[in-house]
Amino acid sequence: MSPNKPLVIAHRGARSVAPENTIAAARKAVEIGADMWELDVSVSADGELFLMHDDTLNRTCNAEEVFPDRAPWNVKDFTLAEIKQLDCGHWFNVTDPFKQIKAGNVSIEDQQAYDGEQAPTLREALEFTKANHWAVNVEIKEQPDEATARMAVEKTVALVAELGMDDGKQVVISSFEHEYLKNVSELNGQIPIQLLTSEIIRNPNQYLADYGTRFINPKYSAWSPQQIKELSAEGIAFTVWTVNDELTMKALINSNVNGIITDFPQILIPLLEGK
């Protein structure tokens, strides 16, 4: 193992054992002893942040019950007054996407407090963090056009900034959308950006550099665990997603990895602590 532990990053909270991108998510990994969260944020029509993933709102919420004749209910189409109608936590207990209700690693107090669950806006997300003295990493997801996407970036940083988050302890922005984040540091040098990508970036050193950090967050698949180990040896930090099974989170362990994003951090912080 490393001598270096890597962070424990729970992936849209502890989502295999909560629904995603809630406060209930994010209380069951600060439970599990996450080091941080991840979670995504999205704009509704009337300009709010808040957390999905998705460009629509039908997968995880029950937008299509509650809002019948709004297909394909695309999240830019309803405001955050809309969205806080909607209950964002039962989809989970009738699918059990991560077949961990029926494993039993679920209980049913958990799933009936999860009937309901809203999505969180970000200041929500952000002040539950904070009351919590943890870490977030915010992604902020590719928006329909340039002005949905500055409004994004320009909210986010504002109200990181407005919470005292912006110290670069508790709250790194990333996105698969580089020149967000260098918008970012343009408006705040002092939160800590995280360049999210799938696939391997040539001269990582050269383009880091452009961008002003040295966190890059791939892929699993995108550099082999050799190929981590020896650019993290030239001061390369990664932070590895989504790894949810135990040879891969061993590997990278031992490429001493900055973090790694997880929906299962239960398995990882034991494997972490050698048992």
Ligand code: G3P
Second form
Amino acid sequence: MSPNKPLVIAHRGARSVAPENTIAAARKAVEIGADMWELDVSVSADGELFLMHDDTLNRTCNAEEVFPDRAPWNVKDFTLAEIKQLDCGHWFNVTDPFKQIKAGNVSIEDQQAYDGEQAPTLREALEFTKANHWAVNVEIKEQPDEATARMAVEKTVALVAELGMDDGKQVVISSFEHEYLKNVSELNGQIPIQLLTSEIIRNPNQYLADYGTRFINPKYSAWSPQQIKELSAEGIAFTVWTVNDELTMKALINSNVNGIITDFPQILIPLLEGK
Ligand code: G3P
Ligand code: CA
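Next, give the form predicted in complex with this ligand, keeping in mind that what was shown is the form predicted on its own.
All chains and molecules follow, beginning with the one already shown.
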């Protein structure tokens, strides 16, 4: 195994073969052998933290069926108790978003188990991670206002500390909202922060220094693999998303990235093992 082997990070869990941002997707990523998973933190109407990528509930949960009069099903309008009534697994079996059911890569037993899967709270997700002696990249989504953002950051940091997961190994916190990450560091300097970006950042060394981190998580199209290689040699740790094709995976492995976030850990792992 190469000393520069990047971390394999299962995006929203192993979301090509299980419903994203659920414990089922996390469990699948553990089975596959990913080093960690990535998840998205949202805030319910009553201020509870739970896992959801979108601002609305209807793509991945049966909100339209359970709450037909609540269009457009904005996350911020639903309490956790209401969200817990939703089935956030069945859609995966119906839409087969990565065509992995069609390809025969999701067993009938797994499909049956996905029916009725709930959106987990952040606490449930962290407890699952801890129980499996695993690691997680917690992405705090952009919040509708400053007060909610502040509360999301404070509750996330407090929960990570309460569970004893603020040792720098089990949890990293990422966000496109870099000021949120500044708040994370002010509250608890032990939790690593990773700056998400869709675009190239000019003078990244200086920019990262301002946030007291060396970790940056760019979209795969921001910096070229060659640029990443050069900046990695200067000490910047890149974790690139979302990388699903083998050619890009190989280029990034050769660029000494810190990690690769992928919907297909089942492709990346054999690649790293030279299979
Ligand atoms: O953490 C990387 C990636 O998850 C950021 O984009 O939209 O998938 O949350 P998104
Ligand atoms: Ca994410």
